[in-house]
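So this first bit is one chain, no partners, the form predicted alone, shown in structure tokens.
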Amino acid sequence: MGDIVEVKTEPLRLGVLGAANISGKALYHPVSTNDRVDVVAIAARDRARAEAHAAQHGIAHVEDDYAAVLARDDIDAVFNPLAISLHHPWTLAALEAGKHVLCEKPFASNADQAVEMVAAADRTGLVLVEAFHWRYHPLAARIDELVDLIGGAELIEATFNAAIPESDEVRRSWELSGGALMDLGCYPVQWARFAAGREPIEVEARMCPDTAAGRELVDVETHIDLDFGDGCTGSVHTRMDAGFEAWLTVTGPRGWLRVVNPLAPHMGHSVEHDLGDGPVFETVDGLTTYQHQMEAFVAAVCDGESPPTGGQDSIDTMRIIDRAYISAGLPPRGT
């Protein structure tokens, strides 16, 4: 992300693109606990859903379409929780309209789109943050400390599985850039990158495609082997047809650590580590990941602070995802 040429006065006024289910915990709740931000307007394909969100969460204005939200002079920034295939066009439109953007993960359908989005933010001097909420919880900083204490990562293993119903036409759609790696696997890809502290030089993947007619290009299960060089390797696994499972394990020359639920530690997590004196268990206090994320987004816009997700970080995540699809014989999303 480039230099911010202007900081906005508070409170930060937000517009919402779509009536997504994620908005309740990712937007409305953290806004309700933060007096530096307010949701002003919303639009959705189904106006009735937008009106329901507005009534439930005290949003003053409901617009007929997304463009009308972007055209409002009383909007400083937008939250983009649309289907992945719509992250790129509507984030670009918002930036061109002079709005800062908090864009849901994964950032784009592919790395080329991510590059274009970051370039637009740099050119306009606006804040563009990818909503990888886990990164904003104090647990992330503790993981970073522990990786240093074990002497850096030599072996990284990361998994995120969840049961996505077969009826989910968004997350199981090729046209909407769905798939296990896109929807779920983007998290353990980020965990692995974070623990390694650098980008992989080799990416090899195996995928199990959906067997339903018309979904042959959608991965239901993905396994990725990563080589970060200098003796550090990793593996990432994700399934969208299994029970919830989220964890990260890192082994180094002086010990190891295992984190259960780095995704949403506010919903329960554990950290186990051994630095040479035997296993130790701990937890890390914090608000919800989404509250920490909203605080960081407001600080980026209003105070000029630099958020940890977005920019080159988003591009690098998408490059690994693209390389994984190519390695497994499936085309990257949006191509």
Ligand SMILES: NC(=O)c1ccc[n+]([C@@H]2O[C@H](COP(=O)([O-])OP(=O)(O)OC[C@H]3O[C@@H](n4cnc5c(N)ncnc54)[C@H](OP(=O)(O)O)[C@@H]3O)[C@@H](O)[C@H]2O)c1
Given for the second form:
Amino acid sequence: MGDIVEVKTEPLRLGVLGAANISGKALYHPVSTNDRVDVVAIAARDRARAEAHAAQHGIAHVEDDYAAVLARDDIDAVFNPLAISLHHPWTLAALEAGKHVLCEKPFASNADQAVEMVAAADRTGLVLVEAFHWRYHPLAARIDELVDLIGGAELIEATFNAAIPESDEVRRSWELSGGALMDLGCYPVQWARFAAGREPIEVEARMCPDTAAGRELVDVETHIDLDFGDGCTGSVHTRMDAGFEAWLTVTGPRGWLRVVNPLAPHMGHSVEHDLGDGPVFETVDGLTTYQHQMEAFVAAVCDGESPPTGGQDSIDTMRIIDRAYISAGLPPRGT
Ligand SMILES: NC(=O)c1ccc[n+]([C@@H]2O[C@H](COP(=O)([O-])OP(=O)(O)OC[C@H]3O[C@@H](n4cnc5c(N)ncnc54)[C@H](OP(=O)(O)O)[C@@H]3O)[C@@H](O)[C@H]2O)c1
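Now that we've seen the form predicted alone, could you pull up the form predicted together with the named molecule?
Full complex below, order starting with the chain above.
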């Protein structure tokens, strides 16, 4: 018998732009549990904050600015968790520098930017994934199966509310492409598209702008009615001035399902369904959504696998968001 030879491949080397709050959950923890990827460089507007992240998470190099991270030869890919208005310029810059990108949601400020980003990834042959982490947990595949079992979606209802502090600039500022629909509502929009399995033909929205705070262009609450044609309709609701609530209900000709917390199922969730024999409860095991997402990103870059988020999926989500703003009389972000 021949010797067993262990093939050791080098880990994917990531750079990170900014010292964002989300990086703990979406980047540092999943990387710490995955030996196929390392974070090797960081920059933030405030160097001291980048140094604090580097010290805490064992990142070898701190640069003075984002461009210096992109210029490093020892970086294969970049995590872009910047404020939403900065997703487009810094993702384009990373792709031009020859780096694959994992970009936070929502992908861009509007659909035109999303089209440009996807075109740049196609042209450069690099991987560009939108960090819609929920889609990578095994719960997403189970929802897909259950929608099939109920005979397809006829009525979809999806909600994500959270209490966003007044001081949260990223979510509450027009300049940074904030708004409840952008930061929170992008999830139920994507859940509805996922359950319908196609794009809506009609999008009608009502929004409450943050007039009390003088932010007339920023929605604090949004309701969207969607018509997917062929007898399938949906409604999406989001608020950034209410307690945490995240759920998806789908009704079809042969039954219904209700998922509580499709957003972050690793924090606790439930799936209730009735396929004609009465209600049944179940849960779906998995790692954190972010661990599954990081595994998929590494597999996309290193093994050539096709991720389900990014590309046309991101463009389609942003198109609904743009249409909703226009329908409610507000301008799409970044315009
Ligand atoms: N996947 C998830 O579960 C999840 C959860 C929360 C948020 N997110 C998304 O992740 C992204 C960041 O969210 P976060 O909560 O982590 O935000 P955050 O920490 O408040 O801000 C993210 C980064 O944006 C830059 N930034 C903030 N304010 C800025 C300003 N006024 N001008 C220029 N740059 C500014 C900062 O970069 P520097 O560090 O360089 O200053 C900051 O680190 C958003 O797209 C958000 O929707 C995703």
